[in-house]
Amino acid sequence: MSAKPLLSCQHLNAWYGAAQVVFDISLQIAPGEVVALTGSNGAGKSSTLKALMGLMPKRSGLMTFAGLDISNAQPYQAAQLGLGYVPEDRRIFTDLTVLENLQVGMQAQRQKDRAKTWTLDTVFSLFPALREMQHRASAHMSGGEQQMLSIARTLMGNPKLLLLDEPSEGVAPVVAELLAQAILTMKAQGVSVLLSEQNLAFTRLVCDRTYTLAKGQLV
């Protein structure tokens, strides 16, 4: 990889309580790359993303993002630096409307040097269906629509890198195709993506490179 990495981790380990689930993982993501973590269910893909975001109870290793050490950063600190996270279970606020969910995703104007690429207009252009249902309670959305909303809400924070957990899981093929096109559009807008995915056909549509995991280790 010739470009200076946007995200780098060396010897990443992570635990749930006494159980270690991520073992000595080292990887890099360059600016503008879309990279996949592939592997079967239980391979450690989601746990690796959570560890990078600071969401694991215990982790070790050296992690840098945009040239800064985030090895001990809290999730909110990583988010303020431009690391976005879309969890597998979407975690939308079902008692809020689509528009209110997107407004929750807006970051305070802390990073004055960071371009504000993603606004309501640009995320509605990426996912036109959300514009049409912006005043709908998000509890009354399909799984595919909720996945679009979860991605759009994270983009409202204008991340430099998006950690995207199992984007095609549980959605119709036509929605998976739309999500693939959205990832390519994000890449064209300068957003790097690290996604976990079991669907190899989906990764072939969007990814520059892949890392394969098994039992929490790179293979």
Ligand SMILES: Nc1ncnc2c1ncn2[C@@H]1O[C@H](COP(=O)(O)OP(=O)(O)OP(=O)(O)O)[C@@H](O)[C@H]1O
Contents of the next structure:
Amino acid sequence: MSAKPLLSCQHLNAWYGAAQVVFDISLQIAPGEVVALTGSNGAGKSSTLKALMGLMPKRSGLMTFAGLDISNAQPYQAAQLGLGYVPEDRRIFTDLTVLENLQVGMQAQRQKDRAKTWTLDTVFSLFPALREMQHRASAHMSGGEQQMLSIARTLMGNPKLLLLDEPSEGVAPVVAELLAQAILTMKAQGVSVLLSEQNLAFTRLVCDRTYTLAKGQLV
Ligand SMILES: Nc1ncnc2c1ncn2[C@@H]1O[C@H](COP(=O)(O)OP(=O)(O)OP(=O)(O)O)[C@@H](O)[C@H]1O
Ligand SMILES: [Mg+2]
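Would you generate the structure of this protein in the form predicted together with the ligand, following the form predicted alone above?
Zooming out: every chain and molecule, the one shown earlier first.
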């Protein structure tokens, strides 16, 4: 990787209480790259993404994002700098409509200098199904629709890098294909992605490089 990294992490460790689950992970993502984090159940993929975002109860290590030290940043500060996070369980606000969920996502964009690539119009072009259902309550969406909404909501904050936790998990193959296409479109629009996946067919479709985890360590 020749370009200056967008995200760099060195010697990342993370714990749930007394239990360490992420061990000495160092990785880099260049601007424009789509990188996979693979590994089996419990390997530590989600914990690593959470640690990068500042969502683990305890972490250590040196992390920089867009040239700034985020080693001790709170999740909201990371979000404001342009780090987007799409959790494994999607965290849709089920009391809100699809449109209202997207409006919540806009709040992440506080920095004036950031690109305004993603608007309601462009996320609806990315996921036309969401335009159709924008005024519906999001409580009764399918897993695939929720995944699209969760990604779209995070995009509304115009992140520079998206941390995407198992996008293809529990969605129909046709939706997984649509999500893969969407990731390639985001990449073409300049969004970098670090995506956790167990589905290697999916990562082969979209990723430039792969890191593999076992028992919380890179292998
Ligand atoms: N909230 C939690 N409290 C305590 N331990 C946890 C918690 N969440 C996960 N763990 C443990 O941390 C380790 C790493 O789990 P993690 O969820 O990061 O793995 P993963 O690679 O994302 O797995 P999966 O593919 O099932 O999503 C596992 O041993 C898991 O049991
Ligand atoms: Mg996980």
